[in-house]
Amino acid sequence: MVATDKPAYKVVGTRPVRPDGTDKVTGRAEYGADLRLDGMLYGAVLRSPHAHARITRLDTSKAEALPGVLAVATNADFPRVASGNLNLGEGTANPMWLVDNLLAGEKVLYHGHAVAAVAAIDQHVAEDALALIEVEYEVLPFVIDVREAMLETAPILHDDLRTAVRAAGVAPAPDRPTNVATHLRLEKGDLDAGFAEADVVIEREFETSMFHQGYIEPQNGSAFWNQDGNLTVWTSVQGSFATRDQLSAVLQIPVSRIKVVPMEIGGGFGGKINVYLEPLAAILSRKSKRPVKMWMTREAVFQATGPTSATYCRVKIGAKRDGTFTAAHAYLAYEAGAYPGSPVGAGAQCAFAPYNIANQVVDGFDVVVNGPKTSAYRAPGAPASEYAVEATINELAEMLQIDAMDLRLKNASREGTANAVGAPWPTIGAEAVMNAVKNHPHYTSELHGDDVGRGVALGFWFNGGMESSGTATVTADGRVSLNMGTVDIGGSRASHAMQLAEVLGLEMDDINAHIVDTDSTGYNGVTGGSRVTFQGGWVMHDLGMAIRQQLQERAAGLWDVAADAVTYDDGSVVGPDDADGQPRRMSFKEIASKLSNSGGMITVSATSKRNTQGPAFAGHIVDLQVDRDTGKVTILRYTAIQDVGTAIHPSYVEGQIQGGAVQGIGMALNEEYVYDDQGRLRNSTFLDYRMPVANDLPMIDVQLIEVPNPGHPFGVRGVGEVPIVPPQAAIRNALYDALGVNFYQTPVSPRVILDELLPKD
């Protein structure tokens, strides 16, 4: 670990036990498929084996008159739902379409689109009354490619589709219907001039496949539609706060209404904001008057649920003789699925992040196509950009004979210059990660081996703020009870305690930390984009200093002295000496215990909504074998390094870090969506998805770099985006150390690989 003017700290920067730990591993915990209730209904989904169809009929009457079904529910049964834009933290979403993607309108529009609902008294009947519903389709052209779709000769999805340019200087789009829902423009400098200026010029273009984010619980959702209007929701997902907004939306009931209970969830990656089966559970739990519990199965998480973005990504960059960047232009074309939203936003500004380029323009374009809605995948938008940039680069280096670190090193931002739309960068890490990279044992050592290769990559991830809220009572044993509102995916309720005890100079232990729903605390913004540590850790920092305040008051009441004369130190309030000379103290527990004679116990609150999040960068190093016969990909080393401002609970970053850089290697290597000529997917189970698993991998290595985040009170930047992205640079370029062959797609299965070497006839 290497640390930048980090503090001492008494709690922050150890190992505690995971506090939800014991729960977890006996089994006690529970997930949204655990939940049990007094009546509870069953629910199941049709979906269209079709990529593209118009529903020319639709029959639910022999499922409705099947014993044991209660309900059945079609897109019908939506209030109809103005266009608008709804804030999901990462992402937004477009409450009329989110409807039209819960249950087909029209149209369907991929493979696996939901239909019908159903809710019986078990999960059989309800599957029977799924084959009783009767639906005639005129199949319909479909288009699954991101440049195809954006041909105006492509199939249209959606005839009151315009493109809505958001772009400085680029003339409007023509007034016609059109896949391409937006372009938008990030430019700095003068691109043209900077080209000009340029000695070498190189310019290259690469795809990526749709990736899912794999977890490995499935989605579910239940709910229980009161009588008196008030509707209950039980799901494991990353945002309780978004899923109660996103209800809100399509079922037209005021959030005050909703409460979202949030149950233990089995990993998300940014997959689990959107909602698929709560508001079909609240719809059918009004219409049987009964609590309905669904999930998904493997094959409808595939088909139906949100991967990231496949894309077509084109860089060019120019540069004198001694390495210097003089321009770079990026043109970023990602699949938003069937409905508008996918994350090239973020790819456009992450493109170039690590780099001081004076002149550059990143083009992106939002393009819908007939396949699952994209949803946020671990740094949505940026692995895909970052990976043309750092493929790029690796190729520069070699045609100007530099080091491919020290070319970045020679064009690295640092604090002061402008990132891609023309801001001044705060205090960062870039710079120091690419010397760790450079200097790093692992990058230094020599390669043994036939077909072996090394590749470094950068990667770059500017980390979300939101809002976050939280309460904490002062219990009379002297402990503290810690309600939040974030979903623990990777920890919070550690990160969040060891911040708070942090504050109160107590132990982690001394913290009993709680997630609670959507009534029982204040907002908070999803448990995605690096934020929850970062944000949480400021609210942390509220109650604490609430706490210590008021402790302080309590204390020099029964002192009897003026409350400004009373001090909080490491634990304990301090006042002035008494009549004997002797010094007034009291720790946290003896100060708690006295606390209901002194005014009653003490609860406080807190909501935080900082904007001064840390952006952060990480390096990657990889050796690789090929094995020439059979296009097989052996990872033999591995490291990460990754700036990561203050590790507040080293293991669970490390821990992020070395998942990320994982489902990375998965991109680059093996995970793709096969589709047929029909539009239907064909690879819709683990088995067929190809992730990887432990005996495909070394140990991932890593190394923290700590350059504290001056806009937190322990230094915090979000940790666990930025991993995913360079990955599939990294092994790009090691695959064309080992083997000589530049590759611009991804994944590099064997199948590509052999495709390469093999003869050709």
The other form holds:
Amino acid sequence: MVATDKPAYKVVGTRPVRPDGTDKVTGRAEYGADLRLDGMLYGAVLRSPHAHARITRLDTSKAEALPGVLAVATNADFPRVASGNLNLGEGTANPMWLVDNLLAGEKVLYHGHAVAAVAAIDQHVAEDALALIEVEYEVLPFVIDVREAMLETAPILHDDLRTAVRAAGVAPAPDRPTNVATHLRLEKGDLDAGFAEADVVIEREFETSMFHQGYIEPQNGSAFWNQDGNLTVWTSVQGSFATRDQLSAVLQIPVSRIKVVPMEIGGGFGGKINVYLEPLAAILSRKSKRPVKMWMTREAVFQATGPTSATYCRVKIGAKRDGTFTAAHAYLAYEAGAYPGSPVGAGAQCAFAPYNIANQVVDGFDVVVNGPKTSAYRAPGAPASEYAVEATINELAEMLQIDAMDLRLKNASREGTANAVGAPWPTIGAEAVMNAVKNHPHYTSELHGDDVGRGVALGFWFNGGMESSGTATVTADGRVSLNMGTVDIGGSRASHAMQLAEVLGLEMDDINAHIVDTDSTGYNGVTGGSRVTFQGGWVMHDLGMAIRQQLQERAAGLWDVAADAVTYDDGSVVGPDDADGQPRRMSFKEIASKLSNSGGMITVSATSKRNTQGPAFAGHIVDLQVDRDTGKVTILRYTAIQDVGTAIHPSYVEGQIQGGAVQGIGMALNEEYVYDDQGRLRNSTFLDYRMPVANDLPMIDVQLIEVPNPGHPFGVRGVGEVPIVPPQAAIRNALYDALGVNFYQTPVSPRVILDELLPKD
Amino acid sequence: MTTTSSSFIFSATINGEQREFLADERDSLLEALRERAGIRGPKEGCNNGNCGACAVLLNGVLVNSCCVMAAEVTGEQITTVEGLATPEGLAPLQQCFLEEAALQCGICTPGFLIASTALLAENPHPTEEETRFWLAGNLCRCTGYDKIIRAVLKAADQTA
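After the form predicted alone, can we look at the form predicted together with its partner chain?
Up next: the whole complex, starting with the chain shown before.
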């Protein structure tokens, strides 16, 4: 069902070298930690050694007295901030809790929680100063496991927290302290009637670990708070404007007093939306009157930023003998870390998305624990709930003796069927992806060898929309200078420039794509949610059409013909034939050279907040082999199939899918958070938090399905999120094929496999 | 920068150029390059030798500059990513990384380019498996390595 009506594009669908490529292969690209400013100080942060403790004494005087130390900051340096709700695009933040997360207030709530910050003449002096800060703690009982945290007897993190119930028909929660911040419910149809219709009912439960985004560039943030009251911040974040808004909320200064300058960003995957260091650098700068640069140690990145929620998920599905799903229920408990705000809501909406199930209920619980405040991570919330559903379906297929892909196809969501909240799906590629999996040579090939297995799983993600803006200026030499406010985390300069070039009939290299600061273009949401090339593409369309309109008007004036007699065709303005019968035509370059003398240069701006996102579906196939002596799993072959709408730059589309799949492989097999019996994180290095390396993997084969999004000028759907969803279940299902063992947790590390395979005492 | 008793004159040949500057005896080679010499191509990803983003060539040998003390390398030859291109243009590896879309965010790219340079110097025509093993000390979180491996193999193919 690959779309056959895709227009013939000149630029879209080609693979040019990205505009920022040369800077990034020569070491010239400036990331946040590469910043140098005259008089710059270096900041460092003291962190809690305890999982949960009351701070009974905090004395920074000795650190302040150390020569070379120019400022020290604690929670007391922040203004008092009221509870509220700040929309960050992918998730929200309560400024009151945000301040306490930046620098602990009365209590530390997790190992690595920031307690104080210093600014000094160099890094070594700053680190020396940290050792001079005196903190006394009253250590408190802690809880890290999400189900333990939900018990009435659990240690309580926040005395004033009460459960917000967002579930019709569920009684309000009792008025007593709890760690359960929210209970939400999605409901459609009649669950009991649906299960009563079923011939077979299956119920399974699953646990997933916290997983870190694992970006290679640690968080950083630099600030200069000028004595005129204006604050400038340089940082590597996914959202310059989201950072500005958070700074405004926690520092209580207007947004117009803050300029955020986006530096190149070394990965984020959702983990670089919340602020960590920028407000500390700002306060240290205000106190020292000097610019302050900060960056995080890798240990702190693991302890105190990121991860995604550890979860407990229970899934129940009812089906008729012929495979028709009659009812489904999911119970999803997601830990949020130390402050409320897990992505359980999105997990709930995604859980059964690939399937058309008339009767379903999803209960979601947002639970605080003594761990780092979770943040968005690629398709936030979706990997855990969909893993549980895809694993359960694999077992159901075996019970019903129906091919796992046939069972999925029989129940596939399609245009017009209702999603989890009862709304009809737009044009989607769920069925196209499922058919592509079923017919893929990988799926139909023979698998040979000892202890080998094959698994499949599907994935879904909404893809976000949010808001994008841009400004374009036609230059006298016939090119376009493009200012954007969405940071380029993996090729969006290219994807934007290509779309604008397509509208204008130019080459990508004719567009000079720049990422500019928050004072230099309109509002832009975060780079995330798989929304940037989608919404930015709309902005490029609007900018390009506005430029075309103005060029047509200029040409009409130059030719002295009616404006509506001039059209735009393939990079040229075209007018009616002249008196001699010769065609009137001027290329973009020709008319650009005449702009100055025909009314001035052309600059246009556009903002788009369209709500016509294209949901994305993916299907992954994996072959693997298990070493029974070591528990090591080798990925033999991996195929990722995805409906991408239209691939603007296919190489970067493939790259997003390959990278997302490999992150999911890490979740499935190796990555996990290991806390000891004191609640201390024991694996906060890249050696011990075991992300996939080059020799863990084969090539990741990608098949792009293009079902264009009708809500986008080029059919873009957004690509980057959904590939992280299928791997955990695909690998788990392949392990069953290889070993005949169903695993109910991720990661399925060598230790977990050996526990199953080794003889029991 | 305040001069303290712990400072010393760092002296080495960096990317073919003799450089001398003040450093602290507690500086790693990475810190000295980045914060004292202004050579910021090598990146800090972990500061303990696990990620390879800070990779440089020390007398032609691949090292993680975060795990070498600056004071140890006085008088040595150091090559960073800034030293790979020539006045005539990009090195073949750099060109292949661009053509194969072997970078997304680009933070690990300097380390991969340096490590790949060391690989091809030792083994001009590596197999895919040899390339994957050699580059196992460099972490990339964006690409899943696929296009990086292809870029390195393509650069090797272009070498006689």
